[in-house]
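What follows is a single chain, given as structure tokens, in the form predicted on its own.
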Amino acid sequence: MNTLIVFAHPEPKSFNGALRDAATEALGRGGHAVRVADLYAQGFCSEAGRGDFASAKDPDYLAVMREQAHAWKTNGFAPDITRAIEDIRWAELVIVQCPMWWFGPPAIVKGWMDRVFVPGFTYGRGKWFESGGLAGKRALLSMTADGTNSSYAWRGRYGDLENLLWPVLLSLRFVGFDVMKPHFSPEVSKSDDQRKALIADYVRRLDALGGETPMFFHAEGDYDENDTLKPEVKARTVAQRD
């Protein structure tokens, strides 16, 4: 399985870096090809703008998604976007490795999505969710924090982890990914023994990932013409309830 690790931490020797290295080794040992896209090392720009495009469909008014659709049709993206798109096209599994900052991923991850999940390639004209442009690929969000598992729970101080990360998980599903349950490494500053245990836990997860069932998202047919769940459909996600 071709695996792309999108690494989003400014320090390569961080614990996130250790998880990146452990994943690269474990996946390679399992016969998988691995690429690492180190966003900070690449100097990846997190802001969409005119510089994303070789030419403008409308030089007088910047409508980002319109310009993205035009660039997709004309092969007119900046080199960093073109490289990121090619990496995703190659990958069957995309792992986003990053810390939890302010109860979500770093801004550079959102910027990567803003600039790379472009119309035509990942969505548009009826292509979204289960029929999105990246359908058939898997995505895993692997995150670290100093908080405990219990603090990121329904009765915890910060709330349920999947609920906090819903905008990211939903975005991954919107473009077609089969989204795996997030991998969470807590209390990363507790001790060296804790870090070793967390790395071992992550490797075990990756070794078994092929047999996991992706997270549940309601399919197109569950909704009415107002994008509301039909009365007979029971809400089953962390963000939708009856």
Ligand SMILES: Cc1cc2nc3c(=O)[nH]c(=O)nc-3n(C[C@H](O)[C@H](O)[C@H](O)COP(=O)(O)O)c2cc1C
Second form
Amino acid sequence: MNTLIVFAHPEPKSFNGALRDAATEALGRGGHAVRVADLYAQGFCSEAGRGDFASAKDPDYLAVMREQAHAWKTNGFAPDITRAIEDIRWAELVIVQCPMWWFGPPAIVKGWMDRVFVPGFTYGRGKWFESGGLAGKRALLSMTADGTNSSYAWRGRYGDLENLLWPVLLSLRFVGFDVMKPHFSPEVSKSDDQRKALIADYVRRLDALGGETPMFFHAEGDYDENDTLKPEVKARTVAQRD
Ligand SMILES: Cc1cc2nc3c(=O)[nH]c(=O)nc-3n(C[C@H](O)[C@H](O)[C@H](O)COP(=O)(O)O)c2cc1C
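With the form predicted on its own done, generate the form predicted in complex with the named molecule in the same format.
Entire complex below, previous chain first.
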């Protein structure tokens, strides 16, 4: 399986870097091809803007979605976006490796989504969720944190992890990915032993990932014309309630 690791940490020698290396090694051992997109090292821009496009459909008013759709049709993206799109097209599994910064991923990950998950490529004209442009690919968010596991639970100090990460997980599903349960490495700064154990846990998870069922998201047929779950459908995701 072609695996893209989107690495979003400014320090290559960080613990996130160690997880990136452990994944590269484990996946390689399993016969998978691995590419690393190191967003900070590439100088990936995290802000959408005019610079994303080689030409302007409307030079007087920047409607980002419209310019993205135009650039998709005309092959007119900035080089960092073109490269990121090419990496995703190549990949069957996309791993986003990043620290938890203020209860979400660093801004560069959001910028990667803002600038790369463009209409035409990932969604639009009836393409979204299970029929999104990236359908058939898997995505795994691997995130490190200093907080404890129990603090990221429903009754924990910070609340449930998947609920916190819902905007990212939902976006990954919106564009079509089969989204795997996030991989969470807590208490990273506690000790060397903790870090060793976390690396071992992650490698075990990756070795078994092929047999895992992706997270549940409601399918198109579960919704009515108001974008609401049909009365007979029970809400089953972490962010929807009956
Ligand atoms: C800007 C910033 C924000 C952070 N926010 C959180 C947070 O919301 N929750 C948490 O548990 N840890 C938080 N941390 C701690 C980092 O998640 C932790 O240091 C990192 O995951 C360790 O991995 P590293 O050694 O690869 O950097 C934050 C750290 C920084 C620098």
